[in-house]
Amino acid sequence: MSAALIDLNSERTRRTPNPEQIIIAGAGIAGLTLALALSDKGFQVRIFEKSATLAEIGAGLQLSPNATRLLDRLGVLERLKYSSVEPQAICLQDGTSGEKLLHLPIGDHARERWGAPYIVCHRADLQNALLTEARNRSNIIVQLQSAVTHHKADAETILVRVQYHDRIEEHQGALLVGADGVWSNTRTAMSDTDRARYTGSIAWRSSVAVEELPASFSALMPPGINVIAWTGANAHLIAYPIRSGQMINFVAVAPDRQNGRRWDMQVNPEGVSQNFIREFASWHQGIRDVLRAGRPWTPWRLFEMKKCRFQLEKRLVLIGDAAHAMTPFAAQGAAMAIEDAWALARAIGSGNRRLDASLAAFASARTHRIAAVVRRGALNQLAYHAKGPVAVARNILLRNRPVEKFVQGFDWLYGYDAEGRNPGEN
């Protein structure tokens, strides 16, 4: 990104000076959560979002207790009450035989152990809940169809240039936060080695109404409302309810054999989905049936950041996918964006340190946290996609290790509080 602000005296340029406000690029989960967290701390916040509308993009997502406890403090969890689902368990099953490998209780167990619920919902429902809450706050302005194009910082403030319809706006603030996703414009000044890279895998997504599920697949599902993962060689399938339990969201992750590791090749969902379904040709009949029933399958190429980057300049910070795009194997993408937002609001709202020191501490703590989550995701990928003797050993371990040991293994992840509160503190 160019740091120069050109044509400062243009008649098409409108200036809005407010050196105390926080400016956010992007009205996704990260940006909206940050706006709400900053609002609670008394900041004036302005969000710029390049889209004309916040449409129902994406699909389902899982929100573990480390995220829902923060959403609850914002009043957003209550808004999700009727559209989200609180599953009773996370189940792992063998994709070929359908055999149950592991049954991890969550539901009431999550509330008791980690102090917050584990829920699943549609991404659009979460974004709408965040947006509705933001629009109810007098110190938050959400401006659509506006893209941050340039910035220039000095010792005290940052000036940003925003393209809005047929005019240019300039806004002054204390900080610019890039929360504009994996293809972040805010991050374009970074070198190619720091940008998100294509993993060579695609997450194929679809949703099927409960009453339209094939009988052969329904027979595979364990009793109750659950998050279910079927494992297999080089691929896996995840299913869980969304939209108040009326739909089942599916995510099937498989190699991109059509284009190799070429992310710039166009994906034709109708044609390529046939190749994707062939990846599961040896899987259980019920899974093959639901893959055929789930059309259209929408491809989402999986990207990851080789290097996590939070702070680019003294007054320019990244959060969410803009800072650390990660694969979905730990089911923590949305949760990490929410944690980032809370941690940043806490850092700059503490009032007891200089801004540069607060941001440095924030970046250091979040880098370590993200690294731990990325390691867990890599471990999950190995476990989910194992084949041959490794898969046999995995199944033996999952069947025979005490469930409590697996539950304990999530304490560091689900019990984490990004606001730094002690257990039991309100």
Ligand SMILES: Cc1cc2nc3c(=O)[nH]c(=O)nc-3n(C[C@H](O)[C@H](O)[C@H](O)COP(=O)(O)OP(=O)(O)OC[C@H]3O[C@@H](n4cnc5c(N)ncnc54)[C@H](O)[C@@H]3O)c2cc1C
Given for the second form:
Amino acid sequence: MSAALIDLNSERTRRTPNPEQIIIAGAGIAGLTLALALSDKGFQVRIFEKSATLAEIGAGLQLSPNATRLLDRLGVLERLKYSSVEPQAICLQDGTSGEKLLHLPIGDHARERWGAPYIVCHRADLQNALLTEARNRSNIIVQLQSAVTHHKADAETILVRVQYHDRIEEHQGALLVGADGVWSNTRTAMSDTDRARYTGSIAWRSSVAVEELPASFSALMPPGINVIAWTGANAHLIAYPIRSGQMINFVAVAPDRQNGRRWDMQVNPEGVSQNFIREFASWHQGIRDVLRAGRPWTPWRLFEMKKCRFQLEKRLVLIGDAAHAMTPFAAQGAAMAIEDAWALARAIGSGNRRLDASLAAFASARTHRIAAVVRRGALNQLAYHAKGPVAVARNILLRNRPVEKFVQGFDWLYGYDAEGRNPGEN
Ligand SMILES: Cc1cc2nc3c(=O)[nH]c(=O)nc-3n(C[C@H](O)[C@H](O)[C@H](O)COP(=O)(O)OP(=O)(O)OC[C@H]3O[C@@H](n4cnc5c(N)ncnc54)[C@H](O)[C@@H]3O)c2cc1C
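Switch from the form predicted alone to the form predicted in complex with the ligand and print that structure.
Below is the entire complex, every chain and molecule, led by the chain shown above.
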């Protein structure tokens, strides 16, 4: 498949019989990153997004060096410069006593050790930066209000059906990439039972302007600009600055006691929000005060894919949450979406293998990487939500183990380069 063969003029038609173009379903983090990475390799890309606008969906994101090194190469990190924040440390504290347990340096240390910055930003700022960059590229077409509904593949091409307003469009391409998130229609179209499952936990998200933080909470925060995680029995709270440091973003994760594993029940934000605050009743006063200051707290039920699945058919590939939605305990969902996108563009654009062999190699390498990240997330959940003697043992370990040992434990994750420049890889 040669990028030079692409006929740009055919893009003006509503039916695009362009067998060379790559079609992407979903202009989220994965889809937009893939469009940019493919554009750099000279491919014609058409990306369909079902929403009318890419608005303020989601909340804060931590982006570790394994993701920011790729955003930098795509020209996106520079666009995030003014809205993102580069914290100095990740701090773990006990949610009940407020005691400081671990201070993991990032900031300049992350740049030196892992070759790229560790930043925090609002998801909407990242998506806008990706979209602005995509709109500057002549070989990317972003079409909003366009839901991918069906596809049909033959040996050489794939035909994709799109609902655009009240019209049905058909577009032909070399590949369809389902980057359509945790509720992926592309994935369930192949098997209706292969969908995300509810974990029984809810992430409550809110943000508070720095000048409105309760004094009791501010006193709990270590000096400087940091990502802070407070641990507690069955729950944890994360805080970090977003929006150039003017707001503090909060994510509190707790079990969904009201609905158990039923996720299809209505959430009454006021009533449920009170229940959620009660979950933290025995926590430090500063934390209870800040939970009351956050208004509104938006519930975000946590889903995960039962099985990580990248390739569904010869000409149909999944990336991001559509392939492997995971819990946020390792703060890596968006980072993995970005890595997937880079690795897929590399596989398609390598030109030295047949497409199906390249895709199979891509799927295999990414499945291993995702499995390791999911394991780290499960470990973090155990550590953050520990109670009783396990929590006591955790605190002793966090206080006494040399910080360098913890830092080393992140080398495989944050030092990773999806370009394949990793020790022991091709
Ligand atoms: C509480 C919480 C905290 C998190 N914190 C972090 C963090 O700190 N760091 C991190 O890296 N990750 C974090 N994540 C994970 C991260 O938000 C997701 O993994 C990431 O946004 C997934 O990106 P995506 O592009 O795969 O999916 P999405 O961002 O969901 O994008 C999918 C897009 O596809 C569109 N779409 C859907 N169906 C169709 C269709 N049929 N046709 C066309 N378009 C369609 C949707 O409208 C959407 O725009 C967190 C998640 C949660 C829940």
